[in-house]
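A single chain comes next, written as structure tokens; it is the form predicted on its own.
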Amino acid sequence: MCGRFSLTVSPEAIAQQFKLSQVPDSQPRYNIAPSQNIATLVKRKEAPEKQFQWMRWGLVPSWAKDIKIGYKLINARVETVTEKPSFRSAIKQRRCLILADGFYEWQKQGKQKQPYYFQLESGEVFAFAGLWETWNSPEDERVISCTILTTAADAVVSPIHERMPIIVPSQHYQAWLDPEVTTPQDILPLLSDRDRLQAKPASTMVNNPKYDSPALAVSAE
């Protein structure tokens, strides 16, 4: 699964890497957590351009009764995304590219579990494939929240966890955006792909959400 994740380059570079005419400002964030509001990117059908969207991590249907459900959809796992009642519609219509530059995953070590942080090779700025949708409060708030699809984890994940996150290579950012692909032989081949990633041991510290700083991508030991 994927639990934290980082986005902590500047906007410019975002802009320059998505191929954007504008970003919101926004400053570093080393520990994001679900629950809150991430960076995405989307295309809709009325715009002839992807844009920026600020979505809360935690996919809540439009049929939910209670927001709380999207704790525990922070993720999709794609071997089951066209099936789950939760996902099979935003798989088809509604997919976004959740913005990152690294992700952490626990390793057991005995009792506890060691935090390790994930980049791509190049340290670049990349997208996972997301989800999205939107949801009305009984208070007619209007809410609109994502989730992150996982895989198995590759070579250099599964040492530490069997699961990851899917990042998006970026010669398929515009196929996975487009609304007018709709079938699942059209759309999950776009994630077969894999870039290459390096890990580190993380500070424990990312446990707690409260902490957010660069010391977190760096183990104390």
Given for the second form:
Amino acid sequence: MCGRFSLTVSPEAIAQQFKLSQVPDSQPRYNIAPSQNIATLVKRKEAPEKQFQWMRWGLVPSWAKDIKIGYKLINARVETVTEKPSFRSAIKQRRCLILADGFYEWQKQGKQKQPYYFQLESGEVFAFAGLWETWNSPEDERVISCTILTTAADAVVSPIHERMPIIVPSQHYQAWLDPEVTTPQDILPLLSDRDRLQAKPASTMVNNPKYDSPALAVSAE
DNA sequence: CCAGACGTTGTT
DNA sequence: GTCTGG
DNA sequence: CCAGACGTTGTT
DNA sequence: GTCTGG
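Having seen the form predicted on its own, can you show the form predicted together with the DNA?
So here's everything in the complex, that chain up top.
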């Protein structure tokens, strides 16, 4: 699964990498946690180009009574996403790319859990496959929220953890953002097109979301 | 018909 | 909103 | 994902 | 143990 990730590159680098016309208002983050605002790209029907959009991490379905349901919906399994009431509408209509340059997974070692940090071997910024929703709170505030699709772990991740986030290869960004074109099952064979991942042990300081510094991603235990 | 759930991961 | 269970 | 709280009444 | 918050 994916419950913590990073986006440490500068906003200028993001704009360049994803060919954005505007430089996003973002800060380097080493420890992004659920319920926080995360950087995404969406393609609106009326607009020719994909657009930068902040979203709350943890999808809140439109029919939800309480925003708290989003804490449980931080990931969606690609194997079942088309069937689940919470995701079915979003998978057909509301795709997004979630910007990241690393993610964390925890390995169980008996009673202990050791975090690992995963990046592309190239070190480049990349994008998770995501879905989004809008929700109107009882106070009539609009919340845009999202979830990260997960799949079976690949050869690099599987020694650490069974599941991993779907990383969309850059040549397939447009296809993923257009639900008319790409089904969740279409995307799976394309995942091997990206760079390989590399894993590093991370500091257990990453366990606590209040720590958000370069030390987390770089240092081993 | 209405009431209540709607999810993931991991562990057993 | 839509589906399942009673 | 992990960390941290988890309750009431009444008084300041 | 389970839920909420980050």
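Take the two forms, superpose them, and find the largest set of C-alpha atoms that agree within 1.5 Å; that set is the rigid core. Everything numeric in this text was worked out from a predicted model, so none of it was measured. Positions refer to the first chain, counted from 1.
With the core held fixed, residue 193 shows a CA shift of 2 Å or greater between the two forms.
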